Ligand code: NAD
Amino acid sequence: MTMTLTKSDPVKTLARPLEGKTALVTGSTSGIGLGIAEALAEAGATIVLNGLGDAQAIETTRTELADRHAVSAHFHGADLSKPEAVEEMIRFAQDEAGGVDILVNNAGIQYVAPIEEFPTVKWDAILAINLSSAFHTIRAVVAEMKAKGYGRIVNVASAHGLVASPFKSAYVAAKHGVVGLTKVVALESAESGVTCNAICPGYVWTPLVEKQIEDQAKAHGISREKVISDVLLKSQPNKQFATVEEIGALAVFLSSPAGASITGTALPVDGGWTAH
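Now give the single chain's structure, the form predicted in complex with ligand NAD.
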């Protein structure tokens, strides 16, 4: 057997490995999702943003991201708790942005309460947004990815997809579910050029965590600093928040040709938390 190595443009290969690909990132109007969208755009991908928020602020985010990285950027405001809205968003990505080569299921919400006081509506919303929406998006795009022979699915789970903490029954259940879903999709698509992985961040400083700091400070009657050191970063051995840029860089790596053999994994980015 002979093999030919062809040299491609080194700048394109190294600096813009995702040129020609389209990435849909759910929950990318804020926090980790926006960080991932920035990193994928920097790597050359066309971006479809999704999320909730002020329409004018989202439009500014969209145009600035497109200009900064010289890529096309689109936005669809699907409420991911509604399966029919998810389907509409996928159709939009296919019709307006050229399909979904890279799917990042990132949108998520949190609610913290002991299980006996956990509101049923919060359980339903967390399961719908943090877990079921990933089922609906994957279900809608994976056949097209398989047909193309290339696809990257990155699910943003959590350290709470691997271990538990009290008072987060819905969140921990949903994130463990995301890790399980990741493994099944990886196995089902293993021979087709499609990979599916979960990123499992520990604490990353975003609006979602900021709200937890405020809530816990009120609930325990302690300062913000004490919540950060004694509650949040207690389990995170390096005592640092992870950054959205670190999560974005990992999503780019998984999406690039270099990530071709990584599938079915749950990758902690947690400063050692799950090494305990």
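Any chance you could show the form predicted alone after that form predicted in complex with ligand NAD?
Only one chain is given; partner chains and other molecules are left out.
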């Protein structure tokens, strides 16, 4: 959609820089993905949610997001481990929301074990969701983006896309792969008006992290404060969790016209973790 600007609407344009764009955010029914979807909707984008959870809760999330930000919001429950389901989701976005101008690959799963004990089924699942699904979504949308001369691809990688930690072989391998995929897509799309970047968060405050704190405190017999400072945030020099709002704001910036010359980057949001 082409916007005609008049003297009466510069404030609206500045406040909602993604008006007329459609954003598909995978893994967006909770946590970081939902925070990104909220930020993109606040910036004016039509939203396509994707993820797991209770059907009624997801419908409530969808309708509340749409009402809160005065945008259209849709949901598709594709199983991202299945390429054919990813293709169906992209067709849904094209049919119901007019295509995909902004793609945010956020979906991810985790499993922790020494490599000699790491179940092969977990390895396969983590690579399928955390890495291969990003390949399949990008492959399905990038030609249309290039044809339109505009597209924004934001891959949510991790600090573990830049550095490693023990016992996370599949997750670290997948997230390093996401960073590499980001660079390749950026180079292939550099002259087309399409950008591709990776956001690399450290620990982000979500309900899932809150549960991890409680579980680890019980398992190790230590206070939740000790879990936060000595376990979870041990590698983050600022000793603070990032927020979903911070990740969402960065995704909006990268997706906006202001991000036109930023491509092929892996941007840490990790309190200095990867500065070591």
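Predicted model, so just to flag it, every value in this text is computed and none were measured. Take the two forms, find the largest set of C-alpha atoms that superpose within 1.5 Å, and that set is the rigid core. Residue numbers count along the first chain shown, from 1.
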Spell out whether the Cα of residue 236 moves at least 2 Å between the two forms when the two forms are superposed on their rigid core. no
Threshold 2 Å Cα movement between the two forms at residue 211, rigid core reference: yes
